[in-house]
Amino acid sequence: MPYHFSSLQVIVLAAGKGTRMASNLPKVLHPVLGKSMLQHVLSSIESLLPKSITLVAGHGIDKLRSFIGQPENLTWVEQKEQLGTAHAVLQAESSDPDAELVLIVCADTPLLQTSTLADLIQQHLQQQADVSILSAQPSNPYGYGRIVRDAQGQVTAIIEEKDANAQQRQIQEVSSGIFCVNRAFLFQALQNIGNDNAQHEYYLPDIVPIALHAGKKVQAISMDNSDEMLGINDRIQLAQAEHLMQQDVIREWRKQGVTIEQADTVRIEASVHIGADSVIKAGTQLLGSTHLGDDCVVGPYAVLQDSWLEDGITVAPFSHLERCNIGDDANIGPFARLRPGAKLDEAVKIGNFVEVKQAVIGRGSKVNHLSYIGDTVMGEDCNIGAGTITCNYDGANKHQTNIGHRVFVGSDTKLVAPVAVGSGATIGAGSIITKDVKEDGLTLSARPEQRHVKNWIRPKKGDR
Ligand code: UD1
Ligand code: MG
């Protein structure tokens, strides 16, 4: 269902240095199959169709900036000096003022799901509440705030990890760190926060006191999986957070007509598209933005980074494919290795221990053992022989090999670019080609003259 929250600004939080990762990269920078964690979240909150987007950014602005670029509707803002959530949502106050309503989402939370935003909007609307903490109760409560509720139920306060007392350890309900909060209201009860507490820290959660102080309306709404709330504070819940969002990210594609082998060895990244009735096989790893059209056969132990496949294209085992396109019905290894710009046409064939780099490769072509193809544009129809190397190095500069069509080219030849091989033409195996070739015949170098030696006789064992 589309959303379109149109008196809406989003205030992301993503200042923290993240200490407990134990990294230079800015905590919210981190990816999480794939992509990183403030994407993530980012695009969980597009999805609203928010009035805005306000980003408070501190640590590593530069990074993240760089990251993220600018998309539309979103401003920076940045904490200079870390002082704590609440002096985090404060910088935003000057950002989008004729907003009504405030989201405040920290950036490392990169499972939430759109739907739970919304519904914790939702709800907040239909009970006309002034302030709304999205809650979970999930099996470990460590480091969260706790959520302190009286006889009654209503939300008293929410009690960080480090200042709570035994008691209040043991409460389950805890604090996602989210909130939907009327705007006057939310600026001007942040002016009262104070940092009296075991971080010395401005914390958003004392807002539910002073809200309950001021007469206004708390509830705190409790989401049904716990795990979407999943804070990355170091690289532990990084692993896990990765793991729960690779089992849905796997379940997601099974709906979608995918088979998938021995899925618990399996990496599928979060931005990649496979077709259905593709069968993805043990081993393999889907990455980056990674398009597989219909009836692929990938694996097992296949690596493909950044590349784009059409339909019906096998990838034999232990082959590498990297920022490369493939067309139609072709297929690729076992052990096969294609680098950046391998740009293969349909129905192309290339076996193991093949190389290709920043080549063009026509319709049905085949290179099936042994070979290294590199900065070359070949036809259709050509058939390359076992141990076939474009020398394209000179050693200082790279040089281009251009091969026609239907072109047959004998093992172990050696074209020494720049160089080109007309359409039809024949090589002979062993040739060092160092000239242009003309079409059609056959062409061959200089080869040592075969002899035979009448009474040579093949030592045995033991003979000094
Ligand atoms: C916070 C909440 C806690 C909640 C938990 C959920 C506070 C005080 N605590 O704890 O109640 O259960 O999230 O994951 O709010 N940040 C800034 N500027 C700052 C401080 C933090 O931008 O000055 C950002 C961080 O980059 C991070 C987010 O706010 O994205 C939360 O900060 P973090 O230090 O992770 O707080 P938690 O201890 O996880
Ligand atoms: Mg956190």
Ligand code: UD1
Given for the second form:
Amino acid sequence: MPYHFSSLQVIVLAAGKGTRMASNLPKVLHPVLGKSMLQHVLSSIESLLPKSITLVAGHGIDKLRSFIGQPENLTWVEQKEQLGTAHAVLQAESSDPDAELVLIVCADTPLLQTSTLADLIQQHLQQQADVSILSAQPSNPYGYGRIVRDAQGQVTAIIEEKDANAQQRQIQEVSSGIFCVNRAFLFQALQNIGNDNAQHEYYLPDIVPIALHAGKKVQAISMDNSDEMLGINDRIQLAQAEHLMQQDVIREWRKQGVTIEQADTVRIEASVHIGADSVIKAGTQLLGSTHLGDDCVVGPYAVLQDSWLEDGITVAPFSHLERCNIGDDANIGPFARLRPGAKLDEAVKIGNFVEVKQAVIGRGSKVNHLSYIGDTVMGEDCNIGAGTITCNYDGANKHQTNIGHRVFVGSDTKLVAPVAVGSGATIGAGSIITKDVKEDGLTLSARPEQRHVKNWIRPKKGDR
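Same protein, the form predicted alone this time rather than the form predicted in complex with this ligand?
Below you will find a single chain and nothing else.
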């Protein structure tokens, strides 16, 4: 469903140091299924099509800037002292004064969905509320601020865990930390918040009693799935979020016609695409921006990283593909390695223990066994024998091998680049090719004379 909240300013709180992550990397840059927490949150926000996004950062702001860059409608604001969430929001007061509505989210909630945020905003507008809180009822509310309601069910306060008494800690409804607030009231209220609490911080939820005292309308809107509000503070919670997201990703691909075997052993990252009727076997990892077409079979235990595969491709067990492009009906592996820059046309066969790097291999060509093809352009319908090596490196520079169409290369051949092989050529087994090979015909390089040594005895293990 498309959204467009043209008067909305979104404030993203990303200033926390994340001490419990025990890392030099800012907390919100830690990845969840291949994308940082912050990227997940920004993606959900951008789908709302807001008027503007303000990112409040503090610890590691330079690393965040370097990682995220400068999207068109994003403004950076620095919180130099971490004095609490209310103080963080206050830093964004001047970033978009023409907005009418403010959505406040935390950058460490990567499971948050666009539809959940849109529902909060729509209900805020429909109910003509001044403050709307996104709440939830998790099975374990520990650590979250409790939503306190009166006998009529109206919200009266949000009490943080550390400030709550025993009775308040029994409340199951909690605040997600996500607020939708009318902008004019928000920044007026923030000026009046104190820090008389256990942490001596300025809490954003303290706008609730201020709003109620001023006769403003406050409501809490409960989300359907409390997992979405999971905030990540340590690597245990990071693993929990990744597990939950992986379950959702696998469920969605199954709905779209993908077979995933032994799903608890499979990793499919968030930016991966899989076509219908494809089969992902046990232990397989689909990473980064990998695109898999229709009717593909991958694995078991194959790894695909940032690679583009068309339709009808088989990637056999224990193959590793990284930043490569594969045409329709190709067959890869088992135990094949395609390194960055490998480009395979339709119906190419790459067999066991073959490595391909920075090479184009034409339609229908085969490299079946124990070979290395690097810095090469190969034509169509070639057959490369076992043990063939393109010797592309002279110790200082890489050189290219050019192979025409319908070339047959015998086993254990060395092609010493730079060298070209004409179309239709046949190269005898064991050849070392240092000069260009003419089209058609048979080419043999000089070989030592075969000798037989009579009465020779093979050494035994341990002999000296």
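Being a predicted model, the structure only gives us computed values, none of them experimental. Superpose the two forms; the largest set of C-alphas matching within 1.5 Å is the rigid core. Numbering follows the first chain given and starts at 1.
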For Q168, state whether the C-alpha moves by 2 Å or more between the two forms after rigid core superposition. yes
